[in-house]
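One chain follows as structure tokens, the form predicted alone.
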Amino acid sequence: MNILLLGSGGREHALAWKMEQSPLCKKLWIAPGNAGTQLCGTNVELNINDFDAVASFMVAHHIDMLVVGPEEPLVNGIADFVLQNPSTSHVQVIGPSAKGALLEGSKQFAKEFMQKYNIPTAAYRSFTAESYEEGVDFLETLASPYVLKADGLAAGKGVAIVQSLDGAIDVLKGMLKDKAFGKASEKVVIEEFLEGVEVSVFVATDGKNWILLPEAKDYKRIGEGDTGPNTGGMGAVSPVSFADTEFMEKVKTRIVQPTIDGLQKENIPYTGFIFVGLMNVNGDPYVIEYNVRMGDPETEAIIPRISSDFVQMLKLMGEGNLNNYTLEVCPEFAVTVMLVSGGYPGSYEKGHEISGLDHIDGSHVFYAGASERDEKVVTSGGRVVAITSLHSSLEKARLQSMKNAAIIKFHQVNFRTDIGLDLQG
């Protein structure tokens, strides 16, 4: 198969690395890709939200499958565009329709969907600038801490968990009145805070059949001990110790199956991945959020644990025959550590040379915000490189990732040294 993968992050490098290993993959293009994806296939300078340009490329290069990494093109309707275009309608698209992508594109849509299909989630209400005062009144009825979410896509930064009522009111004002996230925060969802431990569950589906990929726990905060502001993710661990057979059975019956059933009842075409962000509340799973693609950096921890043919899985998803796939998973622990630019998640510099990449041993290196310039690899984003190590011991996998993370150098490099510590013992 000739495959086009859209995206440019660590997730896409991990996917490209895995897809390139499949005998079903004849030729792999990545648009726009990064310094790592070009080691697995051919990078292409394409604006992934210019659907006409993407379609023209697919026609010219006889693309058989389109795999969409990030959420924005999905929310913008790329799957519908490709499948409704006569010149590309034969292409298998791994990614949901625009309506399916609303599970991530609109927090309110997701909440209403969960409520309708009795999927456990936190109680909530949504507000606009016009109902700002009602939002303040609602906050006053809740106990601390307060959870506020921009309704639309905000690059992973549209969620605030605030300890004080005054602080929560300030955040609500910032989102609705001051348009902190632009169009994304024209509507804000306020929900009750769930006390528990988070876990990320990944579903692959053809719209009817589904399988669970390995679960993971990611670490959002910039600082050790989960302190400081939220980021796109500072690391991940898979498997997750508390996600045992009993807990995962609840996830399947209370959340995954009702989600797939709900999509079918709503006549929403869905071929792709559903990331379910869960909170384990005293052994019961509650949905915090849906994403309509693989997570990042969880993908960098999950993909190396999958030992079966990943492209075969994608192909069967595209054909509606996912029930014929047998997922094989390595039982070892994977620990992923993300190296980020100094200043991230605030302002940071780009263009600094990255050294030590050729001295990494015993770990996978997935490039995220890293590009090639003058035959050197340089920083081009906030999250720069992910290091993933596998071992039968969680602690040994963790230490291996830390050891190799310390080898990589670039300007003001920063990483957390406590990834996975909370899952030991």
Ligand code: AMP
Contents of the next structure:
Amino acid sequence: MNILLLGSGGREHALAWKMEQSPLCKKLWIAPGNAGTQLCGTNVELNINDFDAVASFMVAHHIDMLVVGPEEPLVNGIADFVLQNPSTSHVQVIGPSAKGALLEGSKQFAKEFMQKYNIPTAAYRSFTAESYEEGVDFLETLASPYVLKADGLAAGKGVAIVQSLDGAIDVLKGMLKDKAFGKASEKVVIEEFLEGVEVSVFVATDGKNWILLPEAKDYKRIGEGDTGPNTGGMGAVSPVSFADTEFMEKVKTRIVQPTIDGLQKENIPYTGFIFVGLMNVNGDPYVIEYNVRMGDPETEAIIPRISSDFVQMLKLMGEGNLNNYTLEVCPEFAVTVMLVSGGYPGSYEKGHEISGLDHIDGSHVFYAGASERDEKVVTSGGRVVAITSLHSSLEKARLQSMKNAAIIKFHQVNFRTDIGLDLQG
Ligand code: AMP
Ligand code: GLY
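Could the form predicted in complex with the named molecule be shown next, to go alongside the form predicted alone?
Every chain and every other molecule in the complex is listed next, the one we just looked at coming first.
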């Protein structure tokens, strides 16, 4: 098959690395890709939100399968566009319809969906500028901390967790009245705070059949010991010790099956991934959020654990025959450590040369914000490189990733050394 993968992060490098190994993959293109995806296929300069350009490229290069990495094109309707366009309607699209992508694209839609299908999640109400005063009244009935979420996509920044009531009212005002996130915060969901530990669960589905990929824990805060501001993710571990058979059984029966059933009842076609962000509240799973794509950096931890053919899985998803796939997973622990630019998640510099990439032994290196310039690899984003190590001992996997992370150098490189420490014995 000729495959086009959209995206340019560490997630896409891990996906490209895995897909390229499949005997089913004839030619792999990545748009726009990064310095790492270029090692697995051919990068192509395309604006992934320009659907006409994507479709023309697919026709010209006889693409059989389109794999959509990030959420934005999905929320903008790329799957519908490709499948409804006669020149590309034969392409297998891995990624849901715009309607399905609302699970991530609108917090209110996701909340209503969960409520309708009895899927456990935090209690909530949603408000607009017109109902701002009611929002303030509602906040006054809640206990601290307060959770406020912009309804739409806000590049991962639309969630505020605030300790004081005054602070929460300020955030509500900022979002609704001062349009802090533009259109994305015209509606705001205020919800109950859930106390617990988070885990990311990944469902691959053809809309009817589904399988669970390995779960992972993401480390979102910039600082050691989960301190400081939130980031896109500073590392990940898979598997997750507390996600044991009993917990995962609850996840399947209370969350995954009702989600797939709900999509079918709503007549929402869904070929792709559902990433369920869960809170483990005293052994019971609650949905924090749905995403309609794989996670980053979770993908960099999960993909190296999958030993079966990933393109075969995608193909069966596209054909509606995922029930014929046998997923094989390596039982070892994967520890992924993200090397980030100094200053991230605030402002940071780009364009600094990255050294040491060729001196890594015994770990996978997935490039994220790293691009090629004059035959050198330079930083081009906040999250720069992910290092993943596998070992039957979680601690040894962590130490291996630390050892190799220390070999990679660029201006003001920063990484967390405690990824996975909390999950040990
Ligand atoms: P989201 O973008 O919805 O994933 O939210 C970002 C982060 O905020 C989540 O990963 C959680 O750590 C936290 N969060 C979101 N909703 C809640 C909640 N209801 N209770 C506690 N923490 C939450
Ligand atoms: N690691 C969280 C995300 O991909 O949204």
